[in-house]
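First comes one chain, alone, set out as structure tokens in the form predicted on its own.
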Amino acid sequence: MKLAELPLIEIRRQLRSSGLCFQCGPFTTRLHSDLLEFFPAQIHHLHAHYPLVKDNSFSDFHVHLLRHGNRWRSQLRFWIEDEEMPFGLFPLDTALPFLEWGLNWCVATRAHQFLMLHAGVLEKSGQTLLLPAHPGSGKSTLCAALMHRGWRFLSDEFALVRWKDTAVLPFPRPISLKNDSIAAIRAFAPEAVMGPEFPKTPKGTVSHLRPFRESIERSDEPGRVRWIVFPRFQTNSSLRLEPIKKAQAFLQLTTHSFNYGLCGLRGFESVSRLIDACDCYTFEYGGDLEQAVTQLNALAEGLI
């Protein structure tokens, strides 16, 4: 059963009782909340295609988003099953981005069964593209654009690399778009299903784009990385896709890992295998998303 099949009244009931339990990629989240006015509709809209999990099933993350304070000055707090509260209080009307950031924190600090890379992940014709990047590099914008031009979307935040074979497990969460990227994707893909805009967050204005149903339904199909492309958005920049040496790519990739430093030899060997299996590039692009997508399509089609 998909989350979209639940009526809002049932979503509200589960949020305030046993928890709304849904699957995304390899993780199950059990979400509790007493925000019953606007928040259930936002969850229903953006998480529509995620499969629900039975009440008595194991959950990787028990997440609580709860009001804090009185009715005149109410804020939002996030805590998890061991009563850890990793963030300060947030405004009540930012529950959705707060949830997404909180889930990012849960994965980044706990999912050490994988080598975790801060990267977008997409697939075309059975071959996977890795887009490792620092915040602000245009990674999520590229992920959204490529998904709307026929690439299978696996993730825009985490590349979850399996230790035994360096396959990347899908983790197709809503794509977080910020500031100018929101209008850029609305213009590029008017059919995109997006949530509300949240201004004045710590990251500026944020909106989330719903992943395609197919991406979620194929969450059990790992990707095999064929290309590693380090993107960088530069306003008014000309398009440049340039190959780089594997040694340089290795050093860059380790800087985009959440847990490379904790993994010792196993981390070194996994990154080495990834680099050895891939062609590696830097990619600079400006405001023309169609041109950027065309260039990466040419790479996938062997025309470069």
The other form holds:
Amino acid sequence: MKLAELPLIEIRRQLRSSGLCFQCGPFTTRLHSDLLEFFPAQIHHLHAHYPLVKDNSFSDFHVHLLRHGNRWRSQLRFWIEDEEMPFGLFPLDTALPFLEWGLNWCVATRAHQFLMLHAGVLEKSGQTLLLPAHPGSGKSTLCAALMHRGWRFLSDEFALVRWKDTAVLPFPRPISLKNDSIAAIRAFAPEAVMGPEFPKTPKGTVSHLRPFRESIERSDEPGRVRWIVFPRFQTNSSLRLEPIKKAQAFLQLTTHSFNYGLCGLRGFESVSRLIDACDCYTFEYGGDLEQAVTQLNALAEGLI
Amino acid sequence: MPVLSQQRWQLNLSCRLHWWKDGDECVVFNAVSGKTHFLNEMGAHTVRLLTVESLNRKELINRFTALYEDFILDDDVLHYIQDMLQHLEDQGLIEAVSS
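One more: the block was the form predicted on its own; return the form predicted in complex with its partner chain.
Entire complex below, previous chain first.
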């Protein structure tokens, strides 16, 4: 059963009782909340295609999004069972962005069964593209654009690299678009299903893009990385896809990892295998998303 | 001919190095420090040579002369080698030993 099939009244009941339990990629999240007015509808809309998990199943993350304060000045806090709070209090109407950031925090600080890279992951014709990037590089915008032009979307935030074979496990969470990229994607893909806009968050205005149903239904099909492309958005710059030396790509990739430093030799060996299997590029792009997609399509079709 | 000191160098004995190579360039992981290092061709050769035996600069230069056909020692090259040895020592990959 998928989350979309659950009536709102039942979502509310689960949130305030045993928790709403759903699967995304390799993780099961159990979400508790007493924010029952607008938040359940946002979850219902944005997480529509995620499969629900039976009430008594194991959950990787037990997260709580609860009101704090009094009736005149109520805020929200995010916490994880038996753990510290990763953020301070935040406004009630920013529950959804903080839930997403909170889940990112859960994964980044706990999922050491994978080599974790801060990267977008997409696939075309059975070959996977890794887009490792620092915040503000246009990674999420590219992910959204490629998904709307036929690429299978595996992940926006985390590349979860399996130790044994360096396959990348899908983790198709909502794509978090910020500021100008919200309008850019609305113009590029008017059919895109997006959640509300949240202005004045610590990252500016944020809106979430719902992944395609197919991405979520194929969450058990890992990707084999064929290309590593380091994107960089630069306003008005011309398109430039340039090969880089693998040693440079190696070092750059380690800087995009959440846990390379913790993993010792295993991390080094995994990055070695990833780099050996890939062609590596830097990719500078300006405002023209259609042109950027065309260039990456050409790469996937072997025309570059 | 520049004057060369008799200082000898060897691989830092506390290192446990793992190598990844692409063409002339290497990435080296030190399993003891947990650090990852980039080495260009000459840096990689130096570390490999000093893994086998300790060498002073003169001996090291003799090895480079044998390795590279176009190797010509002048002040610039000597400074480069001195800087490289210092850098490798700073990174904890090699260490100075008494003669």
